[in-house]
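Just one chain follows, in the form predicted on its own, and it is written as structure tokens.
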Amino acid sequence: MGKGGMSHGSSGGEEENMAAWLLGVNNLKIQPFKLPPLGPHDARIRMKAVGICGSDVHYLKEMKLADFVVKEPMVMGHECAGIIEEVGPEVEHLVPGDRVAIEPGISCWRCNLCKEGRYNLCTDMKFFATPPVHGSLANQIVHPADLCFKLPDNVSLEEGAMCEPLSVGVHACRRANIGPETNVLVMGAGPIGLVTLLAARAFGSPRIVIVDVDDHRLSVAKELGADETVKVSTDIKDVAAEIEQIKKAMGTGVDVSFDCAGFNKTMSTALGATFSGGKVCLVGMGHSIMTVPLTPAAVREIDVVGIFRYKNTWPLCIEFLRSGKIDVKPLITHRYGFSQKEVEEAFETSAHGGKAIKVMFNL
């Protein structure tokens, strides 16, 4: 599958492709998107419904996300779901008409990492919206279709694109092994701390405790399931009182603490609120390097693990989502068309935050 690129001019009388494209900062254009040759394995899909992550904002406002800069014009985009509208010769899973949720990631399958299982870790990575990777924000895309998956009829096409903030919560529960004897703390309710909550319930963890430092986020979480809900400061100076009011709302100890954020302060609370021999997980990244109090929590034999991403999760997350254990739908606050003033209105209510959720466009 090729990478696809700027197109000046449509051929014939076929529809034009377009896609949203970063150009700059705050620069956002649609402009058309020749798509790449269809190949024996791939799908072409028409896509129905892209939600906007952090990382978008993130490229948009800075043009870079730690080691990823954009360089050169990017198509944006990576929670998508669509449906189908030609397939290759060898795809049979598949047929026009098919509405899918698809995994944004195209890993090597030939590196050691891809072949023991674990392909979130390919360093020849080729994903959705991470440059020089272009995005699925367009009319239509090219991908493979072993990654794209078949919704059923009670899930819809915005709830397959919730598959991908989704897969993040599931792939930290199995990292933290969360089970029905699991007490679950969750630092941060912004989509990623909620989509953690989300998951970590329907895994069948029996009491969850989240914390925020904005009112309406813990409100959110405290509708979607959440036993308790904390407010805490942004000041590192309140993590020892913080770390009482968080025990006190658990009532009993914190098995596995979730840092949906990534700052020091966060990953200090998760340490120290989390009873001795239980596990923080990693999954945000707001502090690329971090000073946290980390031999006291070792000395309690308090395991630290990370994610970055996810594998394997669609099916999961998908069937989640068919039986009723899991509800995205809440969790979408803001819908947008696919129009130049909708695209640019759209990412600036994801980037002001306040009340805004998941924003979603509807193309």
The other form holds:
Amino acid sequence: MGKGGMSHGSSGGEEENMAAWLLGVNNLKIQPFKLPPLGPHDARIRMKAVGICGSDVHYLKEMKLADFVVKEPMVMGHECAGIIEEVGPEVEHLVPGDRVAIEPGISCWRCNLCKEGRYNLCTDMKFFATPPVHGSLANQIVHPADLCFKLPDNVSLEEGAMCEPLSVGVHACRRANIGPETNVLVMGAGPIGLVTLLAARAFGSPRIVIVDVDDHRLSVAKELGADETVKVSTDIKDVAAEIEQIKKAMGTGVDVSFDCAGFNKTMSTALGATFSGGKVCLVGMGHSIMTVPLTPAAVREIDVVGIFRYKNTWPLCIEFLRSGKIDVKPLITHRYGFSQKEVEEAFETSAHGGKAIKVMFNL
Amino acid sequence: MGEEAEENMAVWLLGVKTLKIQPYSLPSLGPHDVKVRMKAVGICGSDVHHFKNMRVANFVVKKPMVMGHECAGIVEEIGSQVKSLAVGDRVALEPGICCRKCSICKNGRYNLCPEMKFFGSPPTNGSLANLVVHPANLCFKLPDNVSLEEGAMCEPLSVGVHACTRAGICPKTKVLIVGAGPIGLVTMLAARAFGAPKIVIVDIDERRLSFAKNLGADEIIHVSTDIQDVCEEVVKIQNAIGAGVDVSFDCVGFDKTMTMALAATCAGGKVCLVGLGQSEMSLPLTPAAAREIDVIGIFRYRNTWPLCIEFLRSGKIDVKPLITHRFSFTQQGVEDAFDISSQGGNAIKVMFNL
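Next block, the form predicted together with the partner chain, ref. the form predicted on its own:
Full assembly next; the chain just shown is listed first.
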């Protein structure tokens, strides 16, 4: 093995690399995926675990998401982990056989945002499965080695793939400055609300209240460690009453709210429930235009903190998983193999929501 | 000395658009208080709003209330424990008395104290009077070269200073200010004093824009009230600022102004909501959040008087041009003053000289 070596028994030439391609609305097909050549700082990774995200499902159904439009066939998937097959000659920290979790986005590393460390906002970001960049639901991919993070022995490849959604929660908790004094409200107990709950706990939040419209998701949240759960409605008229319930459930004031759903009602509730001087993080991307009581919140100096993906979160996620401070395994509710039929079923299950939290492919 | 000799008079709000100069009985002087003879008192948009509506948001005027909160004067008497001030000292007053006991106060964010007693915010009487009694620690001595009128201007200037502090204005932050009214202008002056290298200011009123240019704005842009014009106006703003807006201050507070501010600001930047226009707003919040733009809430100020006074002393900020109209402390003067102030336009700061 050694620097720049290829692992025995597999080379790009003998096996045809296959991937799950999005060809049109509700149209996924496993087809060949030709890999780019391996650059000096790249790694070739055999994918072992790939999760499905709400954004993947959205692209499947709409062929677009906000300003991103799928104009030509695109490989899906971005939450992934695998085993190094080959590394480029300049790669020193990884060798074939290493188990790695992968950070999807390749930023330019030259613009001011990148140089200031806010690379998640890079306008030239190339992100797995955000058109026109191909994703990672494939047998193998080629990716910059600095975006591949070695997993400790006690962290599985599935947990490695979970680092991606977990990173959203971790990044939100950092931006919101979660610590031992911040009491947290989480709006929405879907996958993002749940990873935010787990991250908030790991960052030391003393008390976490989570709300959702779905009883099952609330019970999952309770099992995952939420201090209190509150069932809420979709009717905006209920906001005032729900704010009271939330405050009662929290006992003390809400210092930080995370809106992991992103609708008028959830934002209005979060703004109303948060204590003066607190923060509301808008994590969920529900609607573009939102109608919310912003001024009453501004006069209590509540800040609205924007969250987009993550930056520099993999090492911390991996450490949380290694130490057991965070256990993401309960979030993986469904598993599928990498065949045409299973790919179709997996997306169906994920799109359905409900009891499905994280749908994972095992390759 | 001796309140028996002079009856203290004040401007009372008795009902919608009904102001009357009437006697105002002062509370007794506590050990940490001072009695201050008012010399300069400015009018604020909130004063005008109370005047017209007998309320502002959740603050309702239920009984007659003395108006005014932007003030400076001369110390006439000091309480037994007061060491920081002497009779004859010229002072600028910070209006709000917080409780000093709640966790919000103890954490230094006293502007958010729920028990705040603020001049001219019902039910607390204001300072448009001959004399007021006030805690000595909220009276700040003015240097010889800072006038009493400038002292009164510390109050609106504090809003700009507080906003710039919360927004982290510094020599790297390029600034957009939406609205060239009194608050937009003090925010501009504060941003410059904090080192902002480039400031673009927008407004719907050409007169206010040229006023802003004279006060030092780098670029001025005339905008409309039509939300359909946002895209075009954002392009103009970005062209005017050159390298991108780091911080926007919405000193108006409507859907359109916030929408414009959110769209014009660079990824990773901040938008401060300073103006209190609408309660509920419909905004493209998600696209802004997806660029990690943070919306910073601003309410009044905290710990700003020393800095404002220093800016005025050094000349880093000159607020004098903002005082456009002056009135005397008479029934007619008071009525005219509120009339002019509520018209806006050429009137920026209306000041009483007592």
